[in-house]
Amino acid sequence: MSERIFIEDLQNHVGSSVTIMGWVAVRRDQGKMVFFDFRDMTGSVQGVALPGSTAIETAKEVKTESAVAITGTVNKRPEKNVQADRQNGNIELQIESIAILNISETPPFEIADTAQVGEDTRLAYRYIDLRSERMQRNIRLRSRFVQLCREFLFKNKFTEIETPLLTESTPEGSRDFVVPSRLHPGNFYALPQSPQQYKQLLMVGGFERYFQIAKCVRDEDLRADRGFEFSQIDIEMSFVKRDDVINLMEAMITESVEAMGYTIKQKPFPRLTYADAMEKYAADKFDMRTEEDKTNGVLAYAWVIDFPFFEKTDDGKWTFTHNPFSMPKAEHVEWLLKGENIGEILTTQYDLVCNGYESGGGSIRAHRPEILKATYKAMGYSDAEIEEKIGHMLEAFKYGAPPHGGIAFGIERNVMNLANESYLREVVAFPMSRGGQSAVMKAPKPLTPEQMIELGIKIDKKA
């Protein structure tokens, strides 16, 4: 068997005998001849087994979706048979031999259009669903978007740094997923809702420009554009003000999506205060596109700035609207330090919205310990509670913490816009179901009695 050629490269081998490897997408038995569509990760091509060829008997038996190696000659099609609307529509593979690498049973659904298949079935057989043209396109689109953003960041002096997955439970706005400790019975780690504190500590550590493709986990109610776990392009910068971050991040998004062939509605991106957005759109996540824009796949980005720092809880206390680590606007710092006019304090938070979704969000951070402490004071925390929750941050900020700020872009939300999809599951390889069940594997499920004993856990079945 000769060296494998990818299907997208067959145009360079017209007149030559080659070997391709992939899957049987379509088989059409015409009696004397058998036609195929073969598919690999780079595309598809038609092949034909002619009467009297050594491949004809195997061609009549091989099933669709079987993994195969095909050796044959790449021929130009006659002009009248050229299919200009499909990849490789001007060539055909005259099959010389078919090696069945792994036979396929009949798939549980047609792969041509899996959008019409029920969610439970698609997720149970996600590895089959992923073979569809739509899912192949979406997952590769995701990869390309991340690649372009990563290249932009490297080009602008950022360092990619990983932060821990096992960390401390801290108040960041959502419920934590927790992990029991075998070595410390009765104690728990938390999975990160975001790398927020670690990336700020990296600024204290002098790295100045950090990013990572971060996995985040939040025990939130599920919806079409939100799951228990998600990925974000997480970014932090030292010695910056709000406009420094906004301008650089706008350049990253613009350069990346335009390199992928998309059109942006307005550049520079419009900037609206939170108050103006609520007055004009009655929401801080809005869609500025016309019907024509939607038809043409235009991306309408805008920044929302000047958010309220605090809002009232149901029991009348104050809580943060976005992030407790944010810096108030300069003119409101004294109000925070004195505990005055809490409801009127604006923060340096900035959100990037696109086509009705929040695509990213961040802020300039509090880098002085007294400001961060005052934020928790405003929310009713005692000195002892503040020390317990964020004492490590207050300590770190005593040692020359630089002014810093950052942002995080939700990868799924951004790719949903690029792919014109409405559900997060369409841009994730192995998403969870609406009921919080994992795809393919069976989670969550009970631990074994031995595991429970080892971890020192008992379940109250009455709860």
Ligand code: ASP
The other form holds:
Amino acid sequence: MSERIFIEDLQNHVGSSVTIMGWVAVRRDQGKMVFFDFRDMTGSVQGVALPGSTAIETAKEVKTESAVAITGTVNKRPEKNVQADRQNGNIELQIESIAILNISETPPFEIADTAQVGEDTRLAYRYIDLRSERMQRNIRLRSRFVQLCREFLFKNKFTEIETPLLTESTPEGSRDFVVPSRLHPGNFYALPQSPQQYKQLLMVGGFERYFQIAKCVRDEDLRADRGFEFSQIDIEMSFVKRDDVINLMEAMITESVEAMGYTIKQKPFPRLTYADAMEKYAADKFDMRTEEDKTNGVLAYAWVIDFPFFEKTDDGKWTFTHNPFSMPKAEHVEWLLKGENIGEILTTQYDLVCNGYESGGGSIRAHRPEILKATYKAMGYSDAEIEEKIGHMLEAFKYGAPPHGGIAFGIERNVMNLANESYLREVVAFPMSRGGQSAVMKAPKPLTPEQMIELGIKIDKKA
Ligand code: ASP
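Okay, that is the form predicted alone; can I get the form predicted together with the ligand now?
So here's everything in the complex, that chain up top.
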């Protein structure tokens, strides 16, 4: 067996005998001859086992989706048989031998057409679903998008830094997922709703330009475009003003999606105030595309700025609209410090909207302790509660915390737009089901009695 050649490189080996490795996508037994489509991660190619060839016996028994190594000669097809619209449509592999590396049972569904397959089946056998053209395309698209953003960030002096998963609750307006502590029975970690506080602490720590492909976990109702877990390109910068962040991030998105061949509807991206957006679209996430733009896969980005900082909760208290760590707009800092006109205070928050979805969002932060404290006062927290919640941030900000701001881009939502998919699970390798069950594996599930004892946990049967 010769060295393995990837299917996309076969064009360079016309006339030679080569070995490819991959899966049997299609097998057509025509009696004397057997035709195949073989597939690897780089594409597909047709193969034929001729009558009397050493491979014909195996060719007749190998089942589709088996993993195989095929040795054969790369032949040019006669002009009349060329399939110009297919990858490798001008060549065919004349099979000399088939080594079955692992046979496949009949898969639970047809990989060529998963659109009709139910969600539960697709997720239970996700590893088979992932072999489909759609999933291969979407997951690679995701990887490419992240790669391009990463390259842009490295080019612009950013450092990639990881922050803890087992941590304290950080407010993003959602419920926490919690993890019991064995060493400290009765105490719990929270999984991060975002790395918000750690990334700000990195600014105090002098890193100035941070990014991370961060996993965020939020216990909120599941929707088509929202799961318990998601990933974001999380960014924070020091010594910046709102427009510095907006301009650099606009360059990152523009360079990345244009390198992938997409067209952007309007550059620079339009900027609308929240008030204008509500008047024009009656929403702060809006779609500016025409029907023609939609057919052509155009991306319509816009920034929304000047959001109200606070809104009323059902019980009449004030809460933050986006992020409690934000800086109010300069002209409203005094109001916040004095606790006046709370409903009219605008924040430095900026959201990036694309094709009706929120692509990203961030703000300039309150880097002076008295401003952050005033935000919590406005929301009705007592001094003791403020100390308990964010005392560590107020303390950190006492030591020359630089002015800073940042943003986060939801990777799934951005890739959904690029892939033209309406469901988050189509751009995630192992997404959860609508009911919150993990793909392939069976979580959530009960702990063993031994684990419960070790963690000091009892379940209230009535619950
Ligand atoms: N922490 C915010 C979020 O996760 C993003 C940011 O303000 O940077 O939505």
